[in-house]
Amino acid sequence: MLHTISFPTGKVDYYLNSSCSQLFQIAPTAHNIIITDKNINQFYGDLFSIYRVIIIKPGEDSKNWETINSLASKLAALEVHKTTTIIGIGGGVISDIVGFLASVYMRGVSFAFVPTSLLGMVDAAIGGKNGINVDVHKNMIGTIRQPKFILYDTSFLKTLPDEEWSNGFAEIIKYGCIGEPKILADLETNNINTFRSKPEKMNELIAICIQQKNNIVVSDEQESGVRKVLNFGHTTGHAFETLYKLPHGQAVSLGMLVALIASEKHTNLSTTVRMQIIQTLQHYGLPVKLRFDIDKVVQTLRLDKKRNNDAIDFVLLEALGKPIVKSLTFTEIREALQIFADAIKH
């Protein structure tokens, strides 16, 4: 099923409920190249072996300048030019690397994604943000540029480990918090096994997430205003992810709880909302507690991209489905972190 969305920087074709076998019709092999990681190539390499394929090491540690330099050299050796489309097949790390690389190689060539993880399908591949890490700072260097197309084949999820299913649901729960609370109701009456065993239900949920994110991105592609609400849970979440080597979804789960604690003070959000979200996170195998060093987290936040002098633009909730962006001082953030840390003692 083809669905096209127009953004200020260009249109994106979304091929929903599709098969990787359609890739040959959408992107002829003669003009395009695939970048994937070792794990994906091991399981699925036969599906796209007719293409020229570059394989990288899997994992967040590949999101660096060394990888970009190496890939750029390989693209040059393969005589990749302006009419080439670089297709990233993999999870969020692949989409970040491929999107960033294609945005700067020859000052910009076309790129596309075939996301293979739930996290990639519902979040990382959508919206045009692509970036690499600098030292311990996540996505410090990046671009905002839309892919040519995204092809969704949920059969890739069959080999996804349990942990990666949970990671993806963290972002889905986020959409329920900041956008459509009905998502949370659907999640509460189902579980991971339901979505794993019913592809049609998983495809419906993916389509809702795509709509939720793009409704925001279309109106603010460059993140000057409303798009910031998509960072709900990600500010302290990225710090947890970096400092404690957590999977992205687990870190966002914890970050959302810090944001809910801050909301209780600064927007008078009811504590019952946090209790509801804790139950939903646990229902999908996500953590709700962490032992951490508050000073180290605050120090990491001081180099957050959203910093504004001695404060950070923080996403809070006034109610489910009603996010706001409020500038919080580091003292105010520390207070929320302290309450979150104290929760471990109880």
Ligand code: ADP
Given for the second form:
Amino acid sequence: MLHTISFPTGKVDYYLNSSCSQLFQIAPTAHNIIITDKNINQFYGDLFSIYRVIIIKPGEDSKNWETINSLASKLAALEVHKTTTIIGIGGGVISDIVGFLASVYMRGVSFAFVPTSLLGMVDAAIGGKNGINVDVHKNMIGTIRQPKFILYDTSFLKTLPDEEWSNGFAEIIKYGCIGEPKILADLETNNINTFRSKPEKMNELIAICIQQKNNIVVSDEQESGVRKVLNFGHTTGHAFETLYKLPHGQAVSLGMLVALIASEKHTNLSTTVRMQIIQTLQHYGLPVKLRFDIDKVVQTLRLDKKRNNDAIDFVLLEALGKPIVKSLTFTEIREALQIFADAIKH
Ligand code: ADP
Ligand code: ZN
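Based on the form predicted alone presented above, generate the structure block for the form predicted together with the named molecule.
Now the full complex is given, and it begins with the chain already shown.
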């Protein structure tokens, strides 16, 4: 099934409910290059061995200049030029690296994604934001540029480890909080195993997430306004992720709870919403408590890209499905963090 979505910076072809074997028709082997990680190559290398393939080390630690440098040398050695499409097959780390590399290599060559992780399918591959980390700063260097196409083959999910399923569900729960409450209802009546065993149900949920993210990104690709709501749970989430080396989904799970606590103070959100979300997060194997050092978290937030003098644009909820962006001072954020820290005692 092909959908084309037009963003200000370019058109993206979405091949939904598709199969990796279709890649050969969409992107002929001769000019194109695949970048993947070692895990994906071990499981699925045979599917695309007909292409020229570059393999990188799996994991967030690969999102750095060293990787970009080494990949750029390899592309040059392979005589990659303007007519090549670089196809990233993998999770969010691969889409970040490939999107960024292709955006700057020769001032931009085209690229495409075949997301293989749930997080990649519902979030990382969509929206055109690509980037690498610098020191402790997540996605500090990056670009906004759209891939030529994204091909969805959910049979990749068969080999996805349980923890990675949970990570993907953190973003899906985020979509439920900021947009489609029907996502939350669907999540409550199912669980990881039911989604694992019913690919058509998983495809349906993925399609809703894609649509929701694209609706937001289409109207504000450069994140000057409404796109900010996609950062729900990510401000303190990124700080937890960096400081405590947590997987992204786990960090976002905790970050969403801090945002809900802050909402209770600043938008009068009912505490019952937080209780409901805690249940859903636990139902999908995500953490809801953390022992952490408030000073260190606040210090990390001071280095956030979204900082504006003594405050940060923070995404709060007025109600489920009703996000608003509000500038919170570091003192206000510290208050919410304190309430969250105290939760460990209960
Ligand atoms: P993200 O969670 O952002 O997608 P990664 O790209 O690091 O992050 O992917 C998470 C981990 O899952 C990596 O170790 C990656 O190699 C592995 N992985 C991704 N897709 C699959 C898959 N379909 N089967 C098995 N492992 C996978
Ligand atoms: Zn995220």
